[in-house]
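Here we start with a single chain on its own, the form predicted alone, put down as structure tokens.
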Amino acid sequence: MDYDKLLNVSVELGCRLMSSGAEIYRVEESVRRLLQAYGLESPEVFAIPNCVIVSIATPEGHPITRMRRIAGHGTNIELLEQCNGLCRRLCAERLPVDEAQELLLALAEHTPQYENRKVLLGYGIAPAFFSPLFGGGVEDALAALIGGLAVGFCLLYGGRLIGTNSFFRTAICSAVASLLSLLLVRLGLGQSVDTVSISVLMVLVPGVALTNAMREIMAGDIISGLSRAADSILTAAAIAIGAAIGLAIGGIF
């Protein structure tokens, strides 16, 4: 067996799981089970949100280690489920390594991707449904819908202008949301600036990341948990700073 290829497949699977938003325990356990299914004893797997390290020893005693750095990522539940399904299949059937590699590389092609207009519609509908939860009326829901569409447009189409830094991108989108909420209320399309702005800002809140951070800290993955928690806190700070800037600009005019 080509253990180099097997190690590459396992590391790639771990990276795809991590990029899909999987928990640390899921990434480490999936890679470990895959390697054990192919006859390797006691593989060492270490994962944090931006890195996966896997080390094995071949039957001849030759150690091999792979490390992959992972760029910033979000959450893709569909791809996560497909990676889980492929891992279970490989562990049960022990397909040839070349075939396993082909199946893994084909996952992205078979994962459905929503069109930008559908994603943009989701950014608008979500704040509109949050508005009644915060005590808003029909006017506030309509204003939140418009604000959500604006934030979604910035995230989907403003990459070149906003940049790729997540902190500044979140701060700018938050400023746009709060400023637009203030303007819409002044124009009579909403009743409460607080309700509209909070409803729109909810689409920027890192709820999944913060939940995973707390779970990993309680599970003993302290490094990963603190890393995710710090990222969530920075995102929350960017939301607060952006909202303050947007309201300040709106107050000037």
The other form holds:
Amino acid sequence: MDYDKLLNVSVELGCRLMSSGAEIYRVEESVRRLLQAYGLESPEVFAIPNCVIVSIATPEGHPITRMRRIAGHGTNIELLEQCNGLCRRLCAERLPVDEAQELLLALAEHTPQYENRKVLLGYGIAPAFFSPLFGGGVEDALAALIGGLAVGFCLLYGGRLIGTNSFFRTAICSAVASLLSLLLVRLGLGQSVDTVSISVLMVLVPGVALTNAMREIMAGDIISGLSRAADSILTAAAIAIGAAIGLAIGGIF
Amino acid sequence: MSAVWTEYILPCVCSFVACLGFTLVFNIHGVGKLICGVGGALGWLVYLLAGSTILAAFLASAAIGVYSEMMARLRRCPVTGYLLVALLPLVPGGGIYYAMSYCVAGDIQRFLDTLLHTFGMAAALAVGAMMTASLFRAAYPYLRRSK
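Having seen the form predicted alone, could you now give me the structure of the form predicted together with the partner chain?
The next block holds the full complex; its first chain is the one shown before.
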């Protein structure tokens, strides 16, 4: 068997899993199971949120290691489910390594992905229906819808303008959200600036990072858990700073 | 009757639709969308019934934890997606915002109160979902055997 190729496939799978939002233990477990299914005795896998290291020893005793750094993180549940399904299938059927590689490379293309306007719609719907939960009426919901669409637009299309630093991006979006809520309420759409801003800010809130952080810590991956927890606290701070800036700018007019 | 409608049913429907919105953002397809939406509505219902306190957030996230673990077992899918989306309505976005506005206004006492309350909510959410997930994982083999 070509162990170099097997190693490449497994690292690639780990990388896909991680960048679509899997927990550390899932990445490590999936890669380890895959390698064990192909007959390796004790593969070693180490993963932290932006790096996967896989080390195996061939039956002849020759050690090979590969490291893969993961640049961007997102949450793509469909891709995660597909990767998970592929991993299970490979473990059960033990397809030839070349075929496994082809399947893995084809995975991203075959995974359904919502078009940008649908995602934008999602960014709009969520705040609009959050506002009744925070005591808003129909007008507040409309204002939140507009705010959410604006934030979604910034996140989806404003990448080049506001950079890729996630804290800076969050702060800018949060400033846009609070400034827009202030303006909309001044113009007469919506009753309360607070309700509208909070509803819009819910799309930026670090719920994903917080949930993942706790899952990592419960699974025993303390380093990854702490780094994700720090991520969620910094994101919350960025939201607060951005909202303060937005309100301050709005206060000038 | 109308009180039940406006106080419980309508918020849960809103939570359901808001979660559907998030499934578009996180690229969840098919039945998964409905599962996430129902999870969000369930979480919010428990939160309202238990009195909208930190303890209520804990109970709500515990309910969501059990629900999403069950759904993940049924569909043989990673639990992450369902859990993430269903917990989102409970994340204390309001706390962050009010803490910020008190801080800017220089009202230190209320700033600290709100900040601690926000941390409490976040911790309750995280611990609630994770504890039930761990318990569920420990108890699942026995539940399965007794069927």
